[in-house]
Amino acid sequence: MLKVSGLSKSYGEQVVFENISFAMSQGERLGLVGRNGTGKTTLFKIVLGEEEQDAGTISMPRYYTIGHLSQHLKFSEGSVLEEAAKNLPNSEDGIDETYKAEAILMGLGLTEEYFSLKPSELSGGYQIRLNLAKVLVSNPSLLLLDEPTNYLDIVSIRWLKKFLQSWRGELMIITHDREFMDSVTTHTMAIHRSKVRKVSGATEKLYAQIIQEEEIYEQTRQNDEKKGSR
C-alpha cells in the first residue's frame, strides 16, 4: 500500500541513501534496522512529509492515513482521557467509542486515576505514553513507531506487543529491542551502505545476509589491493 521509488537523500557531502526502492503490501509489518546515523528516522520524516527527498517518489492510496509517535508534546484538551479520545475516528453510527481510548490508556499504564488529570500534570514519560495512546486510538492505515518502548514498563511493553501483533493495518517500526521487533513484524529491512535490503522474516535472517555480503566485500577489497600493489 506504500510504495517508495528511487528515493535519494543527502546532507551536503553525506549521502544518507541513494536510489532506494521498496513497497509495503497490505497488512505488512516492517522492522527497520541499521546503525545509528544510517537514515532510519530520516526515512520516517520523508514518508511523513516533514523532510524533502532529493529525488524519488512516495506513493500511497488516496484514502491512506499515517499515524506516528511524535516526541513533540502538544496537548489541547482539558483531561488525559479527552486528549486521547479526540483522535478516535468518527463513528458511522454515532456510538460513543471513548471506551476504546480508555482501554488503550490503561494498557499503556495510564489507569483511571490519570483520566481526569490535565495532560500537563503528567510526567514527561507519561506524556509520551499519552502521545502513543493518541496514535493507536486514531487507527491509521500505516503506523510509524520510532522507539515506542521508551518510557514503558514491562507490563505496558507486554500489552503493546499484543496490540501490535493483532494490528490489521501496516506498521513500520524502529527499535533497539530486537526481540520486541521480531515479535511484532513480518518483514525486516536494513539501511546499509546507503541502500536498502528487505527480507521476509526476522532480524537474524537479514543480519546473516549482510554479514555474508560484508565478508565478500572485504575479501574483494583485499584482493584488489594485492593486485594494485604488484
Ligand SMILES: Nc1ncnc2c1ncn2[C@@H]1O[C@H](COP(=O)(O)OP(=O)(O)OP(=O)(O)O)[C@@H](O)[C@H]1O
Given for the second form:
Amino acid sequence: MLKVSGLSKSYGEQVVFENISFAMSQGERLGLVGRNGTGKTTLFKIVLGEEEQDAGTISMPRYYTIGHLSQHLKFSEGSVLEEAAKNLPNSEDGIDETYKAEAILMGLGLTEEYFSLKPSELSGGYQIRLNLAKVLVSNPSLLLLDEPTNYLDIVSIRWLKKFLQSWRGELMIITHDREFMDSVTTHTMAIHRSKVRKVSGATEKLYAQIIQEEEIYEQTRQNDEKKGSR
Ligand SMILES: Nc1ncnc2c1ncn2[C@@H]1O[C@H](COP(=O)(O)OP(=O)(O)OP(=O)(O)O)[C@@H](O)[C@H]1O
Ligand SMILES: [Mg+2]
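Switch from the form predicted alone to the form predicted together with the ligand and print that structure.
First the chain shown before, then all remaining chains and molecules of the complex.
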C-alpha cells in the first residue's frame, strides 16, 4: 500500500539512500534493520514528510493514514484517559469506544489509577507511553515504530508484541530486539550499502543473504584487484 520508488537521499557528501525502491502489500508488517547510521530513522522521516528526499517518490492510497510515536510531549486534555480517547477514529454506529483506549492504556502499564491524572502529572517515561497509546488508539493505516520497546517494561513489551501480532494494518518497525521483531513481522528489510534488500520472513533469512552477497562482493573485489595488478 506504501510504494517507494527511486528514492535517493544524501547529507552533504554522505549518501544515505541511492535509488531505492520497495513496496508494502496490504497487512504487511515490515521489520527494518541495518547498522547504526544506515538511515532507518531517515527513511521513517521521509515517509512521514518530516525530511525531504533528493529524488524519488513515496506514494500511498488517498485514504491512507500514517501514525508514529511522537517524541513531542504536548497534551491538551484534562486527563490521561481523555487524552488517549481523543484519538479514537469516529465510530460509525455511534457506540462509545472508550473501552478500546482503556485497554491500550492498561496494556502499556497505564492502569486505571492513572486514568484521571492530568497527562502532565505522569513521569516522562509514562508520557511517552501515553503518546504510544494515542498512536495505537488512532488505528492508522500504517504504523511506524522506531525502537518502541525502549520505553517499556517486560510486561508491556509482551502486551505490545501480542497487539502488533494481531495488527490489521501495515507496520514498519525498527528494533534492536531481534526476537521481538521476528515475532511481530511478516517481512524484513535491511538497509545496506545505501540500498535496501527485502525478504518475506525473519531477520535470519535476510542476514544469510547479505552475508552471501558480501562474500561474492569480496571475491569479485579480490579478483578485480588481481587483474588490476597484472
Ligand atoms: N539532519 C541530518 N544532517 C546530517 N546528517 C544526518 C542528519 N540526520 C541523519 N544524518 C546522518 O544520516 C545517517 C543516517 O542516520 P539515521 O539516523 O537515519 O540512521 P539510523 O539507521 O536510524 O541509525 P541508528 O541505528 O543509530 O538509529 C547517519 O550517518 C547520520 O549521521
Ligand atoms: Mg535511528
